[in-house]
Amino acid sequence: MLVLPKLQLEDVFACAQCGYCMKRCPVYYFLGWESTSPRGKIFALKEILGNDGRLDEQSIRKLGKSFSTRFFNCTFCGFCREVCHVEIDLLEIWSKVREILYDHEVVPESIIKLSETVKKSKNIYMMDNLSRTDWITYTGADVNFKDSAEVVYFVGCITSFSGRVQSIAQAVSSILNSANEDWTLLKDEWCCGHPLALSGAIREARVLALHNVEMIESTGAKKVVTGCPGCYLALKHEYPRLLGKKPRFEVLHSSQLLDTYITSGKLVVPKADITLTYHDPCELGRISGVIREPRVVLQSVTDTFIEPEYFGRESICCGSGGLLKAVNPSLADNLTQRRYGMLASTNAEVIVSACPACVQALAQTATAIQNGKRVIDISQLIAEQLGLM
């Protein structure tokens, strides 16, 4: 049975069809079809929704993948929710619809492939999960594996497996060591489950969440730090809902930890004669509200910090979110190029972000452009300034 929960049903019919969301939607900016905009998707739902919240299964199957693709041609950047004058939680609607579509196998083939990959290999790359810690050998990082510790560093799939950003893990590790933190890596870290949650595979995401929470809590750690906004969102916000209880540890993004270290004087970062700009990752800034902390960290490094066009809660998505790269890679690339252009136009020497997926996408675009800017993670910047890398 295809049923939209009562709260989301009420939100669908509360939509005033004003179109404010269309003006800010990065996907609509390029595709131009109203059917792919937030307003268009809400209109489509109204057409097939009954007053009891039942979705017309026959209509969905008749529309098939074309209907499904509307809801997966989305970066989950949250801008539509941010500007909604009726304060509709559009991200929650998109999540519930994806869950329904996944349960009834009406999703793009790439989403099925991705979810099967994560379920089988416990990472998004279909790699042997035993190789998750190979980055230690590649980077020469000084890491810890302990039975108990005060802090767990949750690395995440992208930072663990993608060679372009594995030095982010090296940077975070070196900073934890420099701060004399009692920390450890997990001996058997699995994907955080956020990609499965975005796929609509909620039951499967719950399995990963349960494993990771049990592994973390077995160490007695009071804090978990991660440099990935997707992992941060999963650990801090998705796990309590998936598991029906709040885990017994605090979750910090690496930028929050750096802010704490620098503000308290635990780390003293030398100033650099360098011009920086910063890209707010959607999942960290707009969705999770971590906006102030990265700026405190960056302004401890330089006196010349330039905000790009659209920043903070109004930051423009770089195209890496919502599994868009799996569903529509060319569209994702267009979004990346657009955002890179905004950041580069500041004339800053270095573009900084706080997300391995954002850094990877923006760096790839920079590499393809002659005289492209250097793109790095905030943890790499601090580790370099401290002479740790």
The other form holds:
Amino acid sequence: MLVLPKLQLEDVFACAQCGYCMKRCPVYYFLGWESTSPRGKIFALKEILGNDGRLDEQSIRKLGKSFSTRFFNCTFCGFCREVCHVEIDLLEIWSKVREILYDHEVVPESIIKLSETVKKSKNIYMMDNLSRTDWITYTGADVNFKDSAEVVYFVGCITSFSGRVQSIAQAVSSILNSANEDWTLLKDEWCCGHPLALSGAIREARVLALHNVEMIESTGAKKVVTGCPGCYLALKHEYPRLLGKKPRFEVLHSSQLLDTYITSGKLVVPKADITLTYHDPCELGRISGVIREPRVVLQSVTDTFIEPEYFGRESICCGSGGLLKAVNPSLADNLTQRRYGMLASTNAEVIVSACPACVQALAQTATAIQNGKRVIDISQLIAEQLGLM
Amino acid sequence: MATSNNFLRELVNKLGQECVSVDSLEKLVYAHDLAALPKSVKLLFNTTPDAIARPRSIEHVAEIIRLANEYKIPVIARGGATWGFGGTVPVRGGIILDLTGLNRVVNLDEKNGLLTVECGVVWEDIMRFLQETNWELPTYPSSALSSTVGGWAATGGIGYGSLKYGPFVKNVAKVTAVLPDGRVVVADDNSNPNLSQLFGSEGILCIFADLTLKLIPKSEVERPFMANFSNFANAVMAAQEVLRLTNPHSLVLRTFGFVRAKDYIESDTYFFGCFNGNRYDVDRQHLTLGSIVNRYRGYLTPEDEARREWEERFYTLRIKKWGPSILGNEFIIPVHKILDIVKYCWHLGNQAHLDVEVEVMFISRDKALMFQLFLCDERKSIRYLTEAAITKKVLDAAIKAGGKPYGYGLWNFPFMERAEPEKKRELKSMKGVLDPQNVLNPGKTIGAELMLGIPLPGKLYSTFMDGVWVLRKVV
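Form predicted alone already given; the form predicted in complex with its partner chain follows:
What follows is the whole complex; the chain from before opens it.
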């Protein structure tokens, strides 16, 4: 059974075992054992795989559980790849291993449940997918469904269903309206498939990708906007690979759209007397390279913007990525608390992020402690400043 | 040697279940350091530990060592495992002590510039910590992004800044060490054993628990430089002149392959480094550097490129991307012998059809740390073994030229008798007194042991490697 194709196998052997990745890995920070670190996992792969990258079926099943524990205790934050001495695409290797584990049904129980849920209900919450747009009623947002539009707003599962962050959808909608954008929601949006890709369920992710692309392209939209970095990553980077072709639309994160509006003068945001700090979501900042735009937006709102310890490409994961919350919720909580601590220690009044998962996790931590900071999404901040919410 | 169940039970009782692992995958990933072991070598040693312990305090470390003495179990201390000489690789199983959990900054004496840290602190964390103070580190290793303070004390202790401020041992005020019988002692320059005896003892005499580092006041400016040369000899001569006329913080010279890994460097040979201190002094030295580089037909790169290279200084092994494996060795040689050794490296490379690359880190006006390496493929086991013989030939030549290996560990132990006979005698005698049961890191540095504790004669090893080299040349 081929576990790793040649290019990735060469990378496994090229690993310098320098350990630069360990120092950055937020999971290793808490677990501390070598086998939980990127270096340890690469070494284990090297020792176990044949020189041709193959492993027999029996060994996969035998090693499956211990591999599964290590490879799913990962937030896919990409910091290991960022600091790699020999520039190994570690995220690509982690994905490939998860795919093999999934194909051999040796993934954690929670991952099986999650993928079954998404396959069945087309969202990560096992909700009736028809209720995906209920947030419109709950928030009172002004939304029109159109057959064709210039822009599609792809809301994503977390923002659509999770009460704590549905106001992000309200904020993005009101901003699109305020900018007189010709936009619509999809009539039948499905999960972007990113959680399935992270589970290793690539074939199933492809089904979702196909549906969403068809839905978006049927509107004739030239742009798709999303406030979720996971959806952004899926639409922009994963779909072309899954489908073997580039979809006929441009993908923008809401922070990029805001940057365009503010820079072009389409939106004029009044300054606020407020101290802000910003948490870069891993999938948006380090992995997708959207680092400048959110800062341009925030600096248009305040003159007192404070960077936290570790920011931009070096941002530390808040624990919401890689399905860690499903696999190991207590570890994910530890990561969130660590990151929240760094953000809070800037003494900023408000912590801003650009991801519903990050906002949700950090806000939960903030509410669990005395005098916790306010945590909001960048679109909420702008919508509030514009008096839209 | 199978570690007894009683020992493991007691270990768990003392440390707690969460600090001990006997998981098979865990044991697998602790059975290595930076270097890839040829498969044939793995047959000779039992490199898989019986268990791994992650102590949370000095008391834990001492408890483990006392227990190991009771059961005669080998204890191998491990920090970042960024050394490539097999120092943290077990040879007959035993317990690996993963010390990375002892990573607290204990105290900063702001007035006297002394910083006490636990052994598992990574150098980069100290640098980060000191950013907010008026102090900085005089010297740090080239693997500072992952190596630990205790690990560097146990091994070479030469790195960036050693040219100006001396080796690590000269920049330490005192240490708390756990001796092989479990005693916790404080050692300094005047204690018995003293710092010079314990530093570089490669984990066979003690485990460093915490260290008090001497800091230097923060430099007013730090000005990196880089100069390109088309001729290696000119670069070496220019570097010698730089050492004579200026006082750089660091000066590192690199050839070929190291250059290949950088898209912003065009020449075949370059050196880079940094001046630090007050602005006037630094600028004056930079002017002198410029005229030296001109004289030797090199050219100084723009400041931004120099700064980029300086910021890249911890990424020495980028070249490995093209390997996928590397083989190499590090040794200290007289500066006036650099050209001879490099020519010899290239000669061997020609014979073996390999490009041998060289990095030279100057550590004083007359001594340099040379890192020689070449690309190879560990998956081709026999070929890999024959290529390993080149590193032995280079080391032979370096010793003949008045040099010595940078470390011994498992791979270089046969060279100690020739390179540093007095140090070997002293280490052996101290080992006999301090560790009569041979518990701490057995089978390293002063002599190797195969699995089951069978001694491996250095001469046999040397003869075997010579034979392998002849085989390589013939075939």
